[in-house]
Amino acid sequence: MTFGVALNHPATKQRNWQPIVQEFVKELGDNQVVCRKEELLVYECDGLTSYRQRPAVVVLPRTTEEVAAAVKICDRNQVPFVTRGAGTGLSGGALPIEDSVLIVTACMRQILDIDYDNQRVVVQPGVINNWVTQAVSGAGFYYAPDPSSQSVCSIGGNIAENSGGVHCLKYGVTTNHVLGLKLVLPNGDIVEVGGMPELPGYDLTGVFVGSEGTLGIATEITLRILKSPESAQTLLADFNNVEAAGKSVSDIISAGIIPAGMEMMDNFSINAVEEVVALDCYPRDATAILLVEVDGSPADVEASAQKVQEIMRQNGARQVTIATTPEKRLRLWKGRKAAFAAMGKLSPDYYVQDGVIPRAQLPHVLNEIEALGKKYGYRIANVFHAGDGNLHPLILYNNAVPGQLETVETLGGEILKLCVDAGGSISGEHGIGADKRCYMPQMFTPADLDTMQWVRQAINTQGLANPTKLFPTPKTCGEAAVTPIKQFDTVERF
């Protein structure tokens, strides 16, 4: 092994690597370090490509008992570390920190153990999201989490900022999903929470969902598997106004249907996906399109179904598509699952927000977020989960002309500050990471973070668990209630 190259790095300069290097080689083996520069380039960024960091080394465990062994070197030599599983979280939670080692999960992707009987499996953390799914379904099971990247997204990724997904309208997030976990502490200890519910004493189960990588790394991790539903159609509807398809969302839920999954495009949407899927079942010249999911016994579908499309043609549908069968179910769906991926054709670069409001609030939000784009001059494509009021506004830009990208986060920052404003929050699914703990004040107040990081402080004791992510410092965030971040510390802007 060559210690040469990642010596000469910025972030190295600070400390002697060679010997830290050689530990980890020692524990973990020569083909699991990476210190080379141009390997390393690799790990600079997730899928937040604005922002870039190059770690001074990189390890990649096989077990719980090398993640241990990895982060008790950490501790030992008081090196910050930052987890990774596959790297496509949106908000910079990966993003490497200058002078810090990266802990990548990709390697450990083996099902442990398969439960039918208590509809639970268990799972390394590297094991991508839909693949638990593709295990089980053969049995007529199946993992309810979807996020858009779930082919490729990893369950330590989708712990660790609590992923959603389509169908989170009925059947929660991650957290809902999570029985329980194996960490390893900041410290190197191995421990168990949770496993069995209805557990007395505190949730650490829940505390760790969602903690984003400050509070240690899950190595093994127990999933809730659910039974598939006997039958399900899904119902394409397209509308020549936002605030009709709005209404439809809300009538739906005010008519005592929870569908699986309930999903808004905007035309600008819709054409991109027809561009690059061309599926040629979402109607281009349709304002928004309404996806609306309900699954369960056969008659309840049937009831369903032909209640939520009285409702959506009471609101000024133009056209009902519904299909019953799952090859045309899943072929509905394809665009949306590709609408984030189909912006690149469009733009060289986007940057997409995740904000919450009341559904109630879906079209006064949503005109205000046209009028954002216009005053700044800048395109904005919608694509969200209607049924509880996620949206992922995705903001088209290149980043390649000077300044663009500091608009697009300003603009970025009054789209968060509208979604509080209107009663909602500045995250859904993609977690606060590097790219929005600049706006943690704008939701909860001195004393609220101050507990936030009482929580953090007593577990990651040293602070070396991915510092700087999750909550704002004077130091990186300036007036963090007021200015919109310009700046994350010492990372380059690409």
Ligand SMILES: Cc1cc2nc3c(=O)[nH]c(=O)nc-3n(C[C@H](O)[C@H](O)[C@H](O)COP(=O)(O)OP(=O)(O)OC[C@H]3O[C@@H](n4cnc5c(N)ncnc54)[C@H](O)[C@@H]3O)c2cc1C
Second form
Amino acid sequence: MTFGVALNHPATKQRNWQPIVQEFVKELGDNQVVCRKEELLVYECDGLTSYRQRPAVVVLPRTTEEVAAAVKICDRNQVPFVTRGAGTGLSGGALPIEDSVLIVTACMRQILDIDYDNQRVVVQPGVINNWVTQAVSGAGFYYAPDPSSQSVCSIGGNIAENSGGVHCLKYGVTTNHVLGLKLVLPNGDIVEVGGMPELPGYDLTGVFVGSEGTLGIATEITLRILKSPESAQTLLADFNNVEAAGKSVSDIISAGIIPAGMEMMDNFSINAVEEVVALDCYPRDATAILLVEVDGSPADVEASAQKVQEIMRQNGARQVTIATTPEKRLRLWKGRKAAFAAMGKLSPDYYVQDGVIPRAQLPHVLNEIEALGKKYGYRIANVFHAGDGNLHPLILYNNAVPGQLETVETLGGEILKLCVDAGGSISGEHGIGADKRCYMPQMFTPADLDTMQWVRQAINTQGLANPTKLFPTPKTCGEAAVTPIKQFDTVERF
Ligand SMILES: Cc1cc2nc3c(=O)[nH]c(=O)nc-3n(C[C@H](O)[C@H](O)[C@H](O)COP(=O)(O)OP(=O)(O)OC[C@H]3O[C@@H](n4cnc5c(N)ncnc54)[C@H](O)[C@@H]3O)c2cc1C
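Would you generate the structure of this protein in the form predicted in complex with the ligand, following the form predicted on its own above?
Once more the chain from above appears, this time first in line as the rest of the complex follows.
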């Protein structure tokens, strides 16, 4: 193992990394420790590519024990660490911080147990989301949370972000499908939480899900799997105006129908997808399309599809197409799942926001977003989980033009404020990470933030696990940070 190149970068000047790297090599072996400058480059950002920071060292454990050994080395040497799954996060959660160790779960990719009788699987955190469904589909089961990134994102990342997806409207987001966790705490201790259906005491599984790597590392995850629905139909409706599509969403839910998924795309997104995936199934002249999937018993599906169709037509849908076979349904969904990636066709860069609003506010908020786009002079594409009111405005810009990123971030902040003012939230599924920590005081009172910080500090006592993420600090957010608890000093150091 040579350290020369890696140890020259600025972060490493503050600390003598050589003995620390030797400790990692001793515990994990030479080929599970990365510290060459050019190799570290791969890990300098997640899906939020506008933030970049090279870690000092990357370690690639294979087992819970190796994770615990790596964390203990960090704890002993007072080194901050950041966990990374597949690095597809969109809020900078897996962004390394200066002078830190990145613990990457990419070598922890085993499905450890499948228990059909109890409808559960146990996986390592680096397992890719859709591998779970692939592993159990032959027996008629599936894993419900399906982020659009499901072919690349890891279950560990899904747990940490409490990820959502197209089919989470009816079945719930990740937290509703996690039964138990084996965790390595920030001091290196190994604990197990959950695991049984009804456990007395605190719901520590619930506390960990969505904690964005600030409470330790999940190393074994017990997931609930569901029986595949007997029948499903997907309806595609196109509209001349966004209000009509938005009203259809509220009317469908008000009619007592909970679709498995209900997604909306605007004209920008439709055309981007048609250019890239060449599906030839989304009408390019539509102002908005709605994709609605209903599932269940054949009789229920037939009745629900009929009712959904009626509601959409009453609201002015121009055409409604119904896909009943798995192949045709997949074809309709393919465009939606490729929508973010397709934006590359329209613009060199895009900044994706992730806010939530009450469903009934959809038409009003979408109009306001359009007005904000005009005010700032940027195109904004909208593709989102309409049924959950989870918006994903994609602001198109060019990072090569000085000043555009800053303006786009300000515009993104205004969109989040709009969501909060409408009674919603600053994140539906992408998490807070480094990107949105300064907006936390817009949603939470100082007492709310205090309570969350007490939990963080009780478990992450030295502040070494993913410091600076999730919460505002004076160093990262200036006056936006409300930091009434004195014990922040450990977090503040980084
Ligand atoms: C094209 C595209 C589409 C997307 N669509 C969706 C979508 O539909 N729904 C959605 O919710 N998200 C979506 N995302 C965002 C992203 O894929 C999810 O947040 C995903 O859960 C991140 O998983 P990851 O393995 O890439 O995690 P990473 O990005 O590596 O990490 C994310 C966070 O999890 C922490 N972490 C990772 N592993 C562990 C672990 N084992 N223990 C503790 N903490 C850990 C990290 O520290 C970080 O804070 C999309 C992203 C892209 C690029």
